[in-house]
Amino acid sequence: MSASANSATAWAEQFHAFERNGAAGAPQWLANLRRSAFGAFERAGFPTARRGNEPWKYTNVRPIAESVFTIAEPNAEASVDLAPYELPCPRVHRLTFVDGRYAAHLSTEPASEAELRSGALWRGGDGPVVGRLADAVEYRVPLAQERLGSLASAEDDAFTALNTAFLRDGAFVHVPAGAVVPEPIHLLFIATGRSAAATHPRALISADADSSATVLMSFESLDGGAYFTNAVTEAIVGPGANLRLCALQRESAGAFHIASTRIRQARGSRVSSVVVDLGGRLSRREISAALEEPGAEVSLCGLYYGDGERHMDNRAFVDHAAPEATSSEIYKGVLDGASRGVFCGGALARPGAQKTVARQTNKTLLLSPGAEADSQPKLEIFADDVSCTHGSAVGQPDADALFYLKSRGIGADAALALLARGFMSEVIAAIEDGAVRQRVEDAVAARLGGGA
């Protein structure tokens, strides 16, 4: 038998235990969305590099397909000190994950039975609802029943498919009509690095009409092992609201990392995304945003560092379905080594989507001759009156600036590291939130400067 049959049978055993222990008592609708799903996940089997499957072409998950991780066990009483992931402010909403199961003495409001069984946590009032997704499942919130796997299909994507299959916590974020939250909104998620451990993080958002919120999600790792993190993001956006989102992954060097996030926006509605990849042996990044009506506006960011020989690709998408909206992509890459940094972008004009305009850029830094870039920026227009550009530019670090700084007696590679982070400011400043904002500044600085 294969490596890869071994693979498929772990998982499917597995799969069949999580039915049996893991999800017993899940509602039924719960219980047959995850039938649904491994079903789709048997029939697809992940995902290769063979030719004509244009979405893999750059990136081979055979380490994943042919290694057997196992479900990582509960872990949520771990000791973990938070002090190197909080933010430099002074009141943060912040839910906690260790291996991917809810940590409550991590977590700055957790919620009490008498809540949960009250249903008071679920109205909000004037501020956000952040609580555990299993909770919200479990006590019939309606909205996470209606709006969990809308946007996030398993019948698109094997590793969005193996989540929902094996979902069982996660993150539910509901920001009420109106509401301003001026406080970020942290989902801590905290791989402990035991090696061969799997774990499927889920996170469900919604932003209601005129609402404003920033939500910070973190993927952090405790130790160096070979485990796989396996996360899906959805993202509801109603009328005239305003999310601001962020992901920084810090996974370990061994870890393979796969995250797909999807967002639906609604009239007037503006979404600004930041991701940030500067861990993982393989990371694979995938943010798509659906802009249904008139007026929506979408920025996707990102920036990826790469040295020894990780592999980051990274893949935006934008769909204008509809007339007068503006979509934004500016993603940067800075490799080292014989690192591999993969970007496609995408935005599509459908017929009727009049005054679309789209603007893509992709710019990538390589500091080492073993590094190397594959870009990919792509335009679909069917409309006739839009307003769009694409570009990519791949380069080496300016002699004259680097001269320059080594000329003022700044060592070669703390040069390196300055033309780096000034390259990377870009995306960094798109962060609104200052706390977000310092938080990955640090993170940049410590790993340009040789951090973890």
Given for the second form:
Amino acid sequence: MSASANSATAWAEQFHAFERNGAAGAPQWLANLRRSAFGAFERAGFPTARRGNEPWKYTNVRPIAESVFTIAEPNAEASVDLAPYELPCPRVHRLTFVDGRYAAHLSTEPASEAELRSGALWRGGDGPVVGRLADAVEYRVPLAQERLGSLASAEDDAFTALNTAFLRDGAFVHVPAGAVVPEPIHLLFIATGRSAAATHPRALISADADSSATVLMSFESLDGGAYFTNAVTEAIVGPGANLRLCALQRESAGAFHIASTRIRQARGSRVSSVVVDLGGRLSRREISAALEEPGAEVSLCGLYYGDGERHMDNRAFVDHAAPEATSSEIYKGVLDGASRGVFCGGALARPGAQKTVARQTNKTLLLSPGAEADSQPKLEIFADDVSCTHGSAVGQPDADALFYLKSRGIGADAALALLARGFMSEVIAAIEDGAVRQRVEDAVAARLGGGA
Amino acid sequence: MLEVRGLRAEVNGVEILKGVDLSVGAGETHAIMGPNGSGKSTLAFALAGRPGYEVTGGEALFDGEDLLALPPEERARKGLFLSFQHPVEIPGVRMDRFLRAGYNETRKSKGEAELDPLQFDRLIRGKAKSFRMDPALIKRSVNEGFSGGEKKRNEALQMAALEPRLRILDEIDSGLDVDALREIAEGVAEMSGPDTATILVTHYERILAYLEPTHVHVLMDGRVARSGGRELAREVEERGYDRLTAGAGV
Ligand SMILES: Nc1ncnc2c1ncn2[C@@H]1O[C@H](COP(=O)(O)OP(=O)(O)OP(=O)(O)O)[C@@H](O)[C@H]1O
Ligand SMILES: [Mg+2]
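Could I see the form predicted together with its partner chain next, after the form predicted on its own?
Shown next: the complete complex, the earlier chain at its head.
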């Protein structure tokens, strides 16, 4: 039997055990969702990096397919210090998961049994509902059943299928109509880092009409094992709503990080997403937004830093399904060592999507001759009155700038780090919330060096 | 402080410096004049260690130490400062962060304590004030979108923060209005003392009124064609370089 066949058997055994155990007692709709998702995974299998399989042309997930990962068990030994992950602001709504399990003591406002039972909690009010997905399911919150799996389909790819099949917990965020949430909502996923452990974090975000909120998802790790994070996020954005999303990925150097985010936007809504990949041995991040009604606006930004043999694959896709919608994609990569950065930016303007504005930019700064960048634009235009642009550039650090820095006493490594951070600053500046921006800036500084 | 002997340097395989001799002692101010393209900036870059400025002969000693063997950042940490004729714009790199990095690395190399962001902020605001520089510029990207005059002020500010001993000022006076010229020149004069030395590359006599030169050199075609005192600068101003060399019988 081949290694991947081995692993397929292991996944099947695991799924059946999960159905009998962790998943038992779930409402029928969820049991069905999981079962059909696992069916989809079994039919499709892990994608292979081969010619003709465009979405996976550059990224080989064989190391995942051929390993056996099992759902992370609670790690009793791990003690988690929250301090390094906290946002520099006085108020925050935080939900923390350690190895995929909810950690009440590391979360703000954990709800009591009585509160969970009361419908009032789940209706929100002026403020947001920031709760566990498992609770939303258990207490039969209608939104959970209605929306879970509505955007991220198990048919999309094997990873979304696996996430759905093993869906147990995650974040349920609901910003009620008209609610303006000034403090960031922080979804913190901490891996204790044991090898061969898998987590499948899920987040369901609903931002109703004219609401406004910032959601940061951060992925942190305590230790350096070859573990596997497989995250899926769905965000449903109502008319006139304004949702700022940020993902900060700082997995350990041995980890695999796969993440998929699907966004649906109604009339006049605005979404700004900034994704930041600083860790992991292999990361693959897909984000897509469907602009389904006129006047929707989305900005998808990203930055990634690679050294050693790291492989980072970012994909951003916008579906212009309605007229007068605007999208922009700006992704910037800094590649050192023998790392590889892939970006695929896509936009589709469907027939009738007149006055579409879609812009894509991908820039890479190569710090070493051994690093490699691939950039692939994908524009499909079926409307005639559109403005679509894309550009990609790969360059080296500017020699004059380097000398200028050195002439002030700055050493070669610090000078490069400063230039790299300067190169990334355009993306970091796109983060509107000051505390989230500061957190990302600090994380980038810690990773690249060059001083606070 | 600085001994340059027979310095030869090439840029892109073309010899620009053809044997420069220059001896600068502590407390002295040397004005270097010379026509466009005569090699003044090349000399400054060769001393500061800019890549691509290949020294092919001669030597340069800084406090008796072989300057040319050091990478540019170490020359800076030892107290050599170059004020650029054309300061470089660096998008995305904030002025204060950049300067703090240079300041702290210099301190560290001397075994001195580094300043944290708050302490440095206080220091740099004080310096900016004394150079009448808009403090908002300190939070902007290095030189990006600065006016010509602001860039020169910024060079002076960096010098004030780093407190170098050997200051090579390459046309710090060009592009400045009369008030700015006076302010910057007076600022440099204030930072001068018996332990510092200045090499002042300039085309104009005006700045010498504030920074009284002890020596004046005329660089022509990669060599020091004439040296003298303050009166040589006046002669240049009055007669121009062509007649100057003709008069010298070169
Ligand atoms: N990077 C380079 N590539 C090619 N030639 C160069 C380069 N840098 C300098 N040169 C040449 O070297 C010569 C000396 O230039 P340099 O900048 O030192 O002159 P300068 O005396 O400072 O002139 P100015 O008064 O105009 O500033 C010029 O002929 C110039 O074209
Ligand atoms: Mg010059």
